[in-house]
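First comes one chain, alone, set out as structure tokens in the form predicted alone.
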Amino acid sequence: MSEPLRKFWGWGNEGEGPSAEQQKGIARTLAERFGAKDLEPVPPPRIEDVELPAPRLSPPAALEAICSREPYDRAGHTYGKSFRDIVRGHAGDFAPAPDLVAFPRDEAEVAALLDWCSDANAAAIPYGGGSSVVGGVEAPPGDAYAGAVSIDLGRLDRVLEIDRSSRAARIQAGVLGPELEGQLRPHGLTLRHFPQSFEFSTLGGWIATRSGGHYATTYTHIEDFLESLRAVTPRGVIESRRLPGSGAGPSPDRMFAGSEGTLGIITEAWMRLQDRPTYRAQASLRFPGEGGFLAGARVVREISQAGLHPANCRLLDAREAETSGAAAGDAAVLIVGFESADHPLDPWMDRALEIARDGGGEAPEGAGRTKHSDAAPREGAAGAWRSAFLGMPYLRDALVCMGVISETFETAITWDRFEAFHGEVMAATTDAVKRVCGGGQVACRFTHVYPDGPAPYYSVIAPGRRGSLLEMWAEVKAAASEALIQGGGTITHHHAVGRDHRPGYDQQRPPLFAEALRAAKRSLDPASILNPGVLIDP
């Protein structure tokens, strides 16, 4: 059977997503909701019908084999996914296009590409799935470079080698989730890290951006399953030893971690892995009222600090819960979820709901109860949120067809400045949507939480005007970057800088640590070929 075809211009594969006729409700349901008229969805582009500027690249001899000049591809490789990427796609606009797309089968033909880029004046830009939402893979504008080349990792996609007695494996970097969860299940295993991007996002891709996974509590960050890595630079090779952990000074694991292909290109890394879970418990309860997001924050904190370490601790408050299905839109939601490859989880779930219970929060007798099965729980307002969630991308290249904003940002702030914090981001991304927009919604959910803290991700649904989508959503982008940072917030939990997140990153960085990191650029990319714009400035 023929691989599904990839949308050029947006989320995921031709012919997914809602339907005409779903996307014509959905339309008719937002005109209702926010007094909105023209929301009738228009067509996106055909691949025939955009116009790329001429490339300025040819490869040597020795590369020609592996570099596309494809409308297809180089229109493929133009954007991430961000909203404003959706936009510029869905338009037709694809002026910064790569001017080649090199699809390397080994390390060797990668550090060949980086060798010629170099020499060339081309920049580089590393590209894994393609997800990034923060316009991370993105060639730099102007004429500073010769041309730029798109580095797409896809044909190293392999587990390598296994290591049964460590819960180890090897794996190449250009994997995706689905492919890698694939080779690991004969073994019993999973690497257990799950983005909302899963399905068109790499193991290379995560590491370079620090991704977040999709589990609320304990090992969410991909670095924590980080057991060294191999890294290609315009200078060589970096190979990390393997090791379950090491004082030996600063790590170069870490290093790496988050650098968003500034520094190098990630061609593999040792994965720790756990064995696929076998025991699940989950509920869902109510916080109704109007303060009862807060008192579900509460209930969130004193569960994660009493130790218990849920896979799933997911607080919708009652917008959130509504547009996903899981509530009516009168009461807060908290989804709790315990999980285990060994044992059942009543003792951890009946803890954990006594805690919500003690803290105003609803949930039927008998909830939570421990089930021996391999899948997630699919049904209830846990089910709901699942299936919304992951339809979320899908549904916001709906929404930009009809000319609505949508658009999503997350952050992470201490438990003793958390009220006061998102009383601040609400009102102000608020006030920006109503100056703005003249309307629309903005939401909150926790993504994951910590001891001293919780990961809050807000959601904006507006109505736009074609034509204006950009100026419209820069303004509500900005306003709500300037809230995050005032506040004491971090710029980015887990979606990373690329170039969208920059002001509010070189806000947030100590100016010494910048210093640091150009000299670490400098000597690992002298001719800063790679990802130019991305964190730091050529």
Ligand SMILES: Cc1cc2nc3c(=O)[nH]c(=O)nc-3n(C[C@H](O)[C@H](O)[C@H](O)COP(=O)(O)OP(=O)(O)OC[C@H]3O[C@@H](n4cnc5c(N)ncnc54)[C@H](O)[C@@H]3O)c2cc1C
Given for the second form:
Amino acid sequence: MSEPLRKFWGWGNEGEGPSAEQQKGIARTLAERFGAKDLEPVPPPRIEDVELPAPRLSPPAALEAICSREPYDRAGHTYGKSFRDIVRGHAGDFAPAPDLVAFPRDEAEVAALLDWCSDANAAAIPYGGGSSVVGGVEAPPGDAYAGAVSIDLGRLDRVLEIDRSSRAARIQAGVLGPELEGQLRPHGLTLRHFPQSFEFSTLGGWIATRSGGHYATTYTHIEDFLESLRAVTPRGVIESRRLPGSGAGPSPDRMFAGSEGTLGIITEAWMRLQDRPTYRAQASLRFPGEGGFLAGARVVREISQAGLHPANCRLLDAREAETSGAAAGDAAVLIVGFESADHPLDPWMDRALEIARDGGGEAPEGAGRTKHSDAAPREGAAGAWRSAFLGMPYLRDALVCMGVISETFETAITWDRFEAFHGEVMAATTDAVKRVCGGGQVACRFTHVYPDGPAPYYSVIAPGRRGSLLEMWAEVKAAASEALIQGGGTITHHHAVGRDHRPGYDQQRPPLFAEALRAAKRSLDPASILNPGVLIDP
Ligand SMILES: Cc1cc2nc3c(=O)[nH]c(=O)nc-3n(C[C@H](O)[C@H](O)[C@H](O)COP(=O)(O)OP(=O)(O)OC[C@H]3O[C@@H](n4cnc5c(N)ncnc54)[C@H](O)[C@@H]3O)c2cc1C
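Can you swap the form predicted alone for the form predicted in complex with this ligand?
Let us now look at the entire complex, which starts with that chain.
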């Protein structure tokens, strides 16, 4: 069977996503809800019709075999997967295409590529799965560089070593989520890191962006699983020492986690693993009425501070619950879940349900009993939410074809400021959506919760005007970002900074820290070739 072909302009593989019949249903819903018109899908471009700028670079003979100038490769590596990226790809606009795409097979080839890029003044852009939603894999504009090389780590895709007694594995950075789990499964182990982009994102990309998995609490951030790493910089290789913990000064691992390809290329890492969970308990609770979301938020705070450590504690507002099919639009929904490879979970679930019911949550009697099985549960509101979660990126491509705006943004804020902050963010975004699009929907869910605050995640769906989608979204996003920063939140909780979040990030980070970061970059990347313009200016 031949490998499925990745879309060069959008999410996932060719031929996947909503069927023509399903698209008609979506159009009907959008017309009813927002009065959206003119939703006939415009087909995406064909690669043979795409015009790309002529490549400005030629690789040295020794690297010729791993470098491609093929239009399919160049177009497919031009953008990440934000709404802005999909709109440009769908319009056949691949103006910032890299001049070459390199596919190194080992660390020596990564080093050789960086040497050549440093000598040739070529921008070197590390590329994992290309699922960045912040312009993290896009070549720099202008002519400060002689060209740009996208360095795709996809051939470094093996689990190299497993240390069963420490429950850790040495893993190459270019491995995609499903391939990684597939190599760990025979050992009864899992990295258990499941960002929504899991299918098409890589270990190296997760580390470079400090990604957050879909579990809402406890072990869900990639840096918590990172035991040590190896990275190739233009100055040489950095390898940290494998340790379960260390107080020996600032952590080299933490310096690379979140460095977004600006300091070096992560080639492999020792990752902490877990036994595959077999006990699961899951319940969903309704919080009906106007104040349902805030009542649910108070319950989430109490659960997160009770020391119960649920694997999931995901609150959806009424609109989000309706869109995902978890409820009918009349109630916020809280999904609480516990997992273990070792023990039944009823006492923890009982206490969480008690807190939730005391706070106004409704759940049927007998909800949330522990089940013991190798397979994850797929039924009920939680199952509906999960399949909507995985189908969303495909749906977004379809919406772009229909001229509809569909994008998300996320943040985090401490509990003391949450209610006022959320009110301001919702008001600023809803106003902007109304002003710019004439109508639409802004919905919220918590993707992660901590004892000291939640990470609210906002989704916007609104009718667009074909040909003006980018400008329309830019105006909504600017209003939302302003509200996040002015309200004291972060410009991003787990989507990273890239190019797109630079204005917010530059306001948020302390100026002296920016100087220290630039000094670190100068030391590791003296020619400033690594991902210029992402995270910091060279
Ligand atoms: C539909 C969708 C859902 C998403 N859901 C989540 C989510 O649940 N949680 C979350 O955290 N994020 C999410 N994201 C954002 C994105 O998937 C993450 O940022 C992810 O970690 C990127 O991994 P990647 O392999 O695709 O990296 P890429 O997109 O290829 O690269 C991301 C950044 O890391 C750098 N980079 C990549 N590989 C390396 C390497 N080996 N060494 C050094 N630098 C490198 C790149 O230069 C770039 O700056 C989502 C994105 C989409 C489109």
